[in-house]
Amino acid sequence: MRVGENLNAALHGLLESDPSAYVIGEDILDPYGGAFKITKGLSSRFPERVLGTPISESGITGLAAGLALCGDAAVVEIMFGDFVALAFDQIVNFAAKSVTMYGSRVPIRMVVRCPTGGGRGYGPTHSQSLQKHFVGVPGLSVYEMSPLHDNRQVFDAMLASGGPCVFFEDKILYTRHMNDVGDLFRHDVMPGAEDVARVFLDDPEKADCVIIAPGGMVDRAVRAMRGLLLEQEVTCCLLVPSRLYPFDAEPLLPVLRGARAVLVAEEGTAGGTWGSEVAHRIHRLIWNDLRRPVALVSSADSVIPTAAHLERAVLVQDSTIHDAVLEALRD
């Protein structure tokens, strides 16, 4: 099954199992089924709870927050994640605040889906990775889609949290196969951290380098790991959290302590990033056990070009991760 199909099945399952759940967004109705066909079939099965809307990201998100405030569950599709900036006020100043600002905790079961990232030639305003702008907002959780996490389980976790969540979906993943880590590696769930997937060769606690990356980076990280193993005999363990924020580093410590280097890779640009938050938490916990500070990998400080060769030069590639690992391991 491909990741996009898994996500579509998750939305079907959610609407089937929860009669209070709604899916809201632009052009999500059949026969179109959304810009990336993730909502295909939903409006045919659940016409009263799959709502096509005008082009107004703020209005869509405000409607979803209102439904959630009244006890329903709402899933919003932002057609391209770049446009979530237009909904920032509703997410940060209404939905996230509503959880606690009324004197007692109020469940706000709301998920804002954001197709994100480059690699498809969509240009500067349709290719960004804006995760960092939602990290650190009280009451708001940030998740990212992964080929190593079943989307139904992720949706159940987000809605069970009782707070609004922003769910970033790297567009490149929609056509990738679930649980595909190649022929050299295997993967499992990190013990003590059920939302963290782990990709490794043999013993993850004896890897030379630990790479921490969100779901959209899995393919690139695995290709980098393969090259490092075959060309340099360097072993890596990849950790892929489903929930990016809040981030709990403590369950990862057994793997982190044994590594010669730790690296965080993400597609967004540098400066106030999720990666720097992860590094900060690791440094606070095990600074004396680290052989060197956590290394950070991010895309260039640039708009994202449409031309494929220029886009590749700006965004993080598997070669970027490969070279960063070797640099981090250099004595």
The other form holds:
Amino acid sequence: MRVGENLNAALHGLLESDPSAYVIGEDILDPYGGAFKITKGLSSRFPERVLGTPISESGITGLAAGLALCGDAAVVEIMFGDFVALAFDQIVNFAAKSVTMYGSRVPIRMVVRCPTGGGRGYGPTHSQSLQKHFVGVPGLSVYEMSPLHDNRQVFDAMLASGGPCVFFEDKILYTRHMNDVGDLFRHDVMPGAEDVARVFLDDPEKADCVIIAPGGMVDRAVRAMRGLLLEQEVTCCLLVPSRLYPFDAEPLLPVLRGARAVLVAEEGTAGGTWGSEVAHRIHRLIWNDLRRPVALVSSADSVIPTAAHLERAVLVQDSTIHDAVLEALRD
Amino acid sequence: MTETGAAVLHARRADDDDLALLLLIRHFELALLDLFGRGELNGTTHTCLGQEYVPVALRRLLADADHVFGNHRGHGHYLARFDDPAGLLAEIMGREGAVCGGVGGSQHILRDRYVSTGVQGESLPVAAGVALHLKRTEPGALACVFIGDGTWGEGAVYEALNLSSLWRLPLLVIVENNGIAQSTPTTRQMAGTVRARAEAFGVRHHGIESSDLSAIRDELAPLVAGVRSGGGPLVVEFATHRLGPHSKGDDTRDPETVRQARDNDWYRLYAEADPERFARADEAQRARVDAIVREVSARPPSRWRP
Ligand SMILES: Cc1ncc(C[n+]2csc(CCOP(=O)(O)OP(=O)(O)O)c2C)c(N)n1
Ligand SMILES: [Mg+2]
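Same protein, the form predicted in complex with the partner chain this time rather than the form predicted alone?
Now the complete complex, all chains and molecules, led by this one.
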């Protein structure tokens, strides 16, 4: 099953099992079924709770918060994650604040879905990975879609959290297969951290390098790991959290302690990144056990160009991760 | 029937330059869809097939000092401003000679006083800012901004209308109402009308049904002059037709709607009005675009550093 199909099935399942659930967004109705076809079939089955909207990202995100305020579960699709910038106020100053700013806890069950990332030549305003802008907002959780996490479970977790969530979906993943880590590696769920998937060769606690990366990086990280293993005999263990923020590093420590290097990889551009938040947490916990500081891999500090050859030069590639691992392991 | 007859009659008045430009844009857009179909273009694009006449009609009402804001469906906006199909194609293909180095691509172009970007509704407040600047430093010049009907969903549109009406800014808003936004018919995304919305802010509104260039210019000339001379903003709403898909291969409209768009295509109306002259001009522009596609495709990739 492809990741996009898994996500579509998750939304079908959610609407089916929760009569208070809504899915709201631009051009999401059948037969179009959304710009990336993730909402296909939903409006035909649940016409009253699947709403195609005008081009009003701020308005529809506020609308979702209103539904959530009344106890409903609301999922908003932002056509391209870049446009979540228009909904920033509703997310940060209303939805996230409302959970706690009235002195007692107000549940806000809403998920803002953001198709994200580059590699498709859509240009500077349709290719960004804006995760970092939502890190560190009290009351707000940041999740990322992954081929190693069943989307229905992730949606259940997000809605059960009782707070608003922004869900980033690397667009490239939609057509990739679930749970595909190639023929060399195995994957499982990290013991003690249900939310974290693990990809490794044999003993995850004996890997030379641990790579922490969100779902959108899995393909690239696995390809880098393959090259490193076959060409350099370097073993890596990849950790893929579904929830990026708040980030709990504690359960990862047994794996991190054993490694000669730790690296965080993400597609967002350099500067004020999610990775620096993760690195900081790890440093605070096990600075003295680390052989060197956590290394960060991100895209260049740049707009994301349209032309394929220029875009490649800006965005994180397999080779970026490959080279960064070797660099981090150099004595 | 009578409506079509009238359009055909008027269409005789397109001069050679206008006809050449209309057809250049038409063949440019067709060439893009063809390049996509053959897998030779990366990314996405929105063609203005069916709407070419809007920027062509406006170009004679605009001056060099005016600023123009294109949008996501902006190839016609650009080509009506600059006779530079090769630069635009190079931009879209990421080749040497690209207007913006291949960084911006189809939707993000800046050249002299022309700018476009891909986020709906963003341009209107910016255009109001430019209009404010012009009002003080270059009286008589205006900011012209193209937006679609769907873009009226964005709140920024109303903030900009309010500001520009309050401050009587020289802002010309061109609405290309093609009855649809991506897959959503206007009737499902707009309550009320563009006219009533403009009027609610004390902004003048003028509707255009025709695709006849001279008629459009005659109607608009005094109104645009009013914008230049301190009359405040003006909204001009074209009832127009999107012939092709929103971007590529994503047309879910019913065949009847698409047929109606074809029936209203200026191309057909102009061809019928003067078949021989039209055919010659059509062939000339087709050949010009073919040659440009061949030449630009052979260029090396554009160069740029982050
Ligand atoms: C803020 C924002 N939301 C959504 C989009 C995606 N999008 C691009 S064009 C478009 C439809 C625009 O419709 P309209 O304004 O009527 O222009 P048309 O495409 O019909 O020319 C949409 C939804 C966008 N570019 N920006
Ligand atoms: Mg439209």
